[in-house]
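Here you get one chain, nothing else, as structure tokens; it is the form predicted on its own.
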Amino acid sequence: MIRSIDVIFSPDLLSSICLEGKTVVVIDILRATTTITFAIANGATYIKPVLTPERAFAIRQKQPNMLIGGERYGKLVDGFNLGNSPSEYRRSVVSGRSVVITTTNGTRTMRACMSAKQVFIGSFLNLGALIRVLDQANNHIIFVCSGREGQFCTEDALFAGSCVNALCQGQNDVCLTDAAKTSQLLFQTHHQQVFESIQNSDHGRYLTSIGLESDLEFCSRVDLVDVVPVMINGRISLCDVF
């Protein structure tokens, strides 16, 4: 059967595009499924996405042993526990706890993904693992990119990228997409300058004027951890299928 390879943009694109029996998978690398997956490898129960830091101060009110954390424009937001840098998820800060999270670009893709058969996580940390995952996943793959602000983003689909790649190794029933071919195309271009391409993009231009440059060379990590977060009913926790 032949399998089916779809790469979106921008979550804005998602409008016109069933997710209904599909297997999808959000990509945010600066910075928020890249924050997601390190936190799940460190033990965090399950991460919350919300849309607003006002959504997550009320649910925090309920469950004040819940952590929120985030950004707005790159920015910890005042009041929170966390920003949204992975390094700041370590093991001895959220092992054994739950999170709620919100960011400016990628939480919105989250819940705007909802309606699919599967929704997984991405990023560089864990590119090796889910593979494997959609390797075993339905015929319909569609990754879908948070972008900037509705626009297009370099670091997102570079990613989607290599993903598209790994999925066509040895295999002759792929049917890509124009949007899956180019992504496949950015990605052998530029495969051997992972992070000099998330240096210079847009958001990574300026992550690095408010002082989170350290945060580019984590979110080009490739194959750090060993986990795919997996999101159901609004959740996200550890996949256990592979």
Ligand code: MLT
Given for the second form:
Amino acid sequence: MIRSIDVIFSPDLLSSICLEGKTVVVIDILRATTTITFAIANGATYIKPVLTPERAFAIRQKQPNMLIGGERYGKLVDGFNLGNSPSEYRRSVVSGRSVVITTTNGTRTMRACMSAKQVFIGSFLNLGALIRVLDQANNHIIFVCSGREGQFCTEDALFAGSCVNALCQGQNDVCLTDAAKTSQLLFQTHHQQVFESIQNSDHGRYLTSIGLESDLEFCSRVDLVDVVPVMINGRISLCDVF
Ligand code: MLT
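Having seen the form predicted on its own, please provide the structure of the form predicted in complex with this ligand.
Complete assembly follows, chain above in first position.
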């Protein structure tokens, strides 16, 4: 059967797309999906993405053992346990813990994809593992980029392109939308400069300006972990299909 692959460059474009029955990969390279991937790899029980800091505080009030993390304007929210730097979510901090996370674009995208058949979380950190899972997934795959305040962002499209490229290797029966083809082209042109591309992106430059340049290097690492987080009923945990 022919496999079709699409890339959506911003969650604002989702209103006209039917996700039912489809496999979705949510992408927010800087930094929500990188952070969540690292947290799950380090033994977090589950991650609950929510839209607002108020909602995160309300959940922790009912479940005081939960950690709350995320960012606004890239920075730690007052009263949160953790920010949105992936390296904060190390094993000694998150193992055996559940975490509520709210971020500007990434968690909004995750929640907007809840009607899909399957929702996976993708980042350069788990590229190889993700491709293995997608190889067994159904025939309609949509990569949804979180973008930046509704706009296209380079780092998410670059990662989507790396996945499209990997999924097309040795396959003749793959149907790509223009957005998927363009993402693949972006990756083919820049695959040797992933870090530089991330560094030169709008959000990469913003994070550097607030002292978080080390996160860019972290978020560019390929195959650091061998896990795929999956979102089921609004909770993200370890996918055990492989
Ligand atoms: C987001 O969701 O917009 C981000 O992950 C922003 C960031 O923390 O850099």
